[in-house]
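Starting off, we have a lone chain in the form predicted on its own, written out as structure tokens.
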Amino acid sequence: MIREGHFGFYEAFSLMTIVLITKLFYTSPMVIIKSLGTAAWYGTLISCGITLVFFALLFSLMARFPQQDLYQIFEAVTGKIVGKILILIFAVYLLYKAGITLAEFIAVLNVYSMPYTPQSVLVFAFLLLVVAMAYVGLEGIARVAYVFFYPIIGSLFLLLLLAIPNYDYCYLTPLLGHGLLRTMETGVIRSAAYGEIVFLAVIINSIHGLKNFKKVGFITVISAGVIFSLCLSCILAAFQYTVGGEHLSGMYQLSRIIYFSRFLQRVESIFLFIWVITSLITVSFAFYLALSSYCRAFKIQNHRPLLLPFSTLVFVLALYPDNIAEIIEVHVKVLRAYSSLILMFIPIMVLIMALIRGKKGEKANDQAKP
């Protein structure tokens, strides 16, 4: 097994928070504000309360195991076939959303900041940056995302109150946007937005266990869940519906229009500081697990000589698509709306067939005896 290092409560919460956010700074906000117009900034938080109900799930399942991770609950549940069958899902998930969150940072990248420079050389850079993170392995990535985490949501929160005088707050009715029935809809099924809050049983051994695993995931989700809400009601009341469902980056927008005077003004360089830092740990830490994963189930020791060919993939992945309407339509609609499939029916499955055939780790069968 790859050693993985250690990491305490702040560097796990760091992590997977940027992690979760980190979507904001794409094309998600214009995607739920199309969809669910002025009730957007809540109906983010019935995506946040689903995936609140799928974390308790999960932490039970984990309850049952408290010595082992999620893919060796996987083995233990379901056999080591199915097991290795499930992480290799899991695996090519991984490498999938690493390639298509860089596409998506790419294209967005291209249409405002650098529309002349060919998206291969922006894929390259970044993802040379990206197997420099690898390399070192997660416990880096970790102590990476928190020496940046308040930087980045110091700026976050800098840029919504910079804004303030661009907001009109009757831009946030009606209240119901579209319908209640169609915003409660749609919040179940982009849960998966927050569904990589997975991974955190996959790394459970390294942030010391169930202690800190509960403590990391519920924060975690509620945290990411308040900043998204937080974030789409600031770019509804600068913009309305209309025009905020039609902005690629709204959070990207919103750091535009900030004029205070001469002096103060094209703020969006802040944007972009946190914009690359966030992007970087996001698809350092999916491109990371998709190597680990990938090396748990073929029992290899050593990850760093398949950091090439790996790298070659996702590099392949992320100049796939041929437009940015082909990323927002196809493949990001997968990753946001139906991941939800693997991330969270996966480990559902799991746990109904751990209590249906009594299975539990050493330690719990050790306490169930009188």
Given for the second form:
Amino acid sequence: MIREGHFGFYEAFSLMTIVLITKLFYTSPMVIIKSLGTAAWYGTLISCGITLVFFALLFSLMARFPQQDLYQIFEAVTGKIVGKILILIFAVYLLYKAGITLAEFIAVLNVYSMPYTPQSVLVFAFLLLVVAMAYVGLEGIARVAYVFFYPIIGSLFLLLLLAIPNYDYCYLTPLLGHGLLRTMETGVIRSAAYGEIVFLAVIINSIHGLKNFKKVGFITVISAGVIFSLCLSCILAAFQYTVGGEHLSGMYQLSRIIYFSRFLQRVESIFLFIWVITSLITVSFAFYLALSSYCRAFKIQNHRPLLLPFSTLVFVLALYPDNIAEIIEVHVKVLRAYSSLILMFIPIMVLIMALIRGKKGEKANDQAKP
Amino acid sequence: MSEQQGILSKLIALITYKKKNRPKTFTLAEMGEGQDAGNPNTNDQSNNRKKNSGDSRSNNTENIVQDSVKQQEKIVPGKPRRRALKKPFSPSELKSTRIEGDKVRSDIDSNIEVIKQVFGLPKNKDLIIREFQVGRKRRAFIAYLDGMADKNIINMYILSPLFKVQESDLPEGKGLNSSLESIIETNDTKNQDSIKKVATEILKGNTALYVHGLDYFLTCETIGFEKRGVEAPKTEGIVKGPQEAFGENLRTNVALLRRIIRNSNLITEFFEVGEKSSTTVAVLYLRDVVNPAIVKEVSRRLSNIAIDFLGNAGMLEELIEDNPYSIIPTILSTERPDRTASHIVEGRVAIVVDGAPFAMIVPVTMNALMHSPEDSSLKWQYTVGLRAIRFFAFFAASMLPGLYIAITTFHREMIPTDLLIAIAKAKENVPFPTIIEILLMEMGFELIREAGIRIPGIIGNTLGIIGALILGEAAVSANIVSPVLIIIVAVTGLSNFAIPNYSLAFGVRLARFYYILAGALLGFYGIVLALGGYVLMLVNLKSFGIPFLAVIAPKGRKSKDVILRWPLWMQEARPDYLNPLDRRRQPEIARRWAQEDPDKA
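Given the form predicted on its own above, produce the structure of the same protein in the form predicted in complex with its partner chain.
The complete assembly is shown below, putting the previous chain first.
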């Protein structure tokens, strides 16, 4: 088994929060504003609420098997073969997520900031660092996330504050958007946007067990929900829902309209910093977990020799979509709307199976005895 | 062919699975980790120690003899004898095998012969062997190195008393030892029954005395070579605070520290490093404060260095640091005794090399490298401001040219229009692309700096300033670089000098070119990626098991002396990441007088 190292509450919280909020900087605000209109800001809170319910279920599953991570639970409940298949499904999903997240990031970067640089060059440079991060391992990625957490959150709030003169709060009305039913429906479907929280159960042994798992999980989902909602409100207030649904990256557009004087304007550089770093941490995390999951499925002791083949796969995946429309309409939809089938459905099914078959972890069994 | 195979197998290894044993590393238990996390480390250490002690080949002749006896014992009777393949002895081992045994003989002629053999006489001219008679009946001799020992001490306190001894004053047998010790008037004498130890003492500058019939030498402390006195610091000068620096003499350096920390718990351990140079290395720590695991690790590393020559502290630093490939130093070198003492009191270990005017402090974190010795002498409010400037200097020195090239080449829209026009105007007549301009100026600056160090005395500094001015002015006039760029390079250079640690400043100079390359290739995107890589490197560095970014990542208990410096009376605890034996530095209320009623006192 790979030695993944240990890190504390703050590192885990920073890592998971960054992983959850990264999509805010891509096309997600555009998609959600397009489908929910002025109700987008609380539509995401509904998704957040659904994820909290899911996380409570996930916690009950983890509590039945203390000292075991999600993959070990898969094997313990469903048997070795099915368990390994489930782990491999996670590995493939993570690899796909790494590739498509990178493709989305590069596509938006190419449109806004680096129009003349070939995408392959941008992907290659990015992957070099992702491989370095994965080479170092999960502990290194978590530490990097923690170091950058405060600058990222600080810069994000600075952006929102600097754009205040452009806000018109009337743009948040009508409050019910395209209708409450539609908001509820979309909110439930898009709860997959917070689905990455399930990976906390995969790395549970690195974050000192259940107590930290519960704390990190709930706080991260709530924080991410608040940040999402706040940013969506700001985008809506600045651009109104019709224009807000047209911008490829709402947050980037927000940074471009900041104007205080002839000198203090166009502060995209702040945004570019947050954008690149959050993407880097998210893709590295997904890439490393994909590698780690694959190694777990086949009992490979060292993940480093797999870096080159896996990075080649991510490179190919990142350049696979023909255009940005394909990324948004096909791949991002799969990731942020239907991935709950993998991220949420599988753990819940495993929980139900564990309940039916009465399976428990060693310590839970001991505690159950009088 | 074999080289080709090597490259091929390395390439194949990149894409195939190959099991590799992880090198064992020393780590201290981190914050929040329980005892379980610490135990494997101690096991690792003990395993490492066992392994290393098993691997190291002793120079001692007795060990060599024992090894050969053991090898002979392993031969199974009945089986045909195969010639054992042995690793060739090193020259020093061969030399020691020539001397039959390490024990001191009981006759004077053999001992003179052995000493001559050890020091290569008669070819070697600086060993003095002076034969004489004690009490007109016993033959004796002294041996010392010319220039290393103080001749006045030898004449007045060793030879003179021995010449004055009467025959009747010298008892026979065991009584002779105590009698000799009372005759010799030097401050320290030792009995040595090993030739190797006698040779070491002579090499240090002591004098070895042998009297016929004894089976040991008496070594007397006569160290008296020329040395530099205590002078003002050259690279860590401050305005307010002590103005003395370490010198080349180890004893003086240790004394300077002892004078500051007057505490019986201050321990000084000595190690010898270097097969040929036998350089003495002192390790100093406060035994009731320091984490014993750190001391053990320092001892383990120092005792397991197999090198022929140790000339200075920099060489030792390279041999004992955790990450030799890192461009950032993980050991703090300082020439100031006061700074060293403050670190020892915090729970760190100081390593002082004989002949080096620097002490090395381990373990250290990034923030320790950014602190200046003056920080504790100034009011805390001033220190906070100065530290903010230093951190700005750190970022400016490493990233400013890279950012300039990224913004002017890739993201011109980010520059406010007026500034953009000013930059464009200044650059109008320059024929080179920005990257060439920057590299030209940076190379020019580095050349001036390097040349300034080589040119002796005051001319060096003058050349630095004048050279930079003339070079910059001439380059602008000749339309080789733009004036804005001169400002960028000058600010970068100044920022580099504001970094308080010399080695860290070097690391930043290298990092600057890394950011320039990233900025030139991919603009701001490249800079941010490069920054990510740089931070990744920093979070993975360790200094004697302590994460280099400790307190920040991994997050530890809040410290009142990291980036901000709070008032001294608020700094109640020693750094948490060191896990010191005594965490509390001072009671909660350090300024007790503030609690008292002045009228009642």
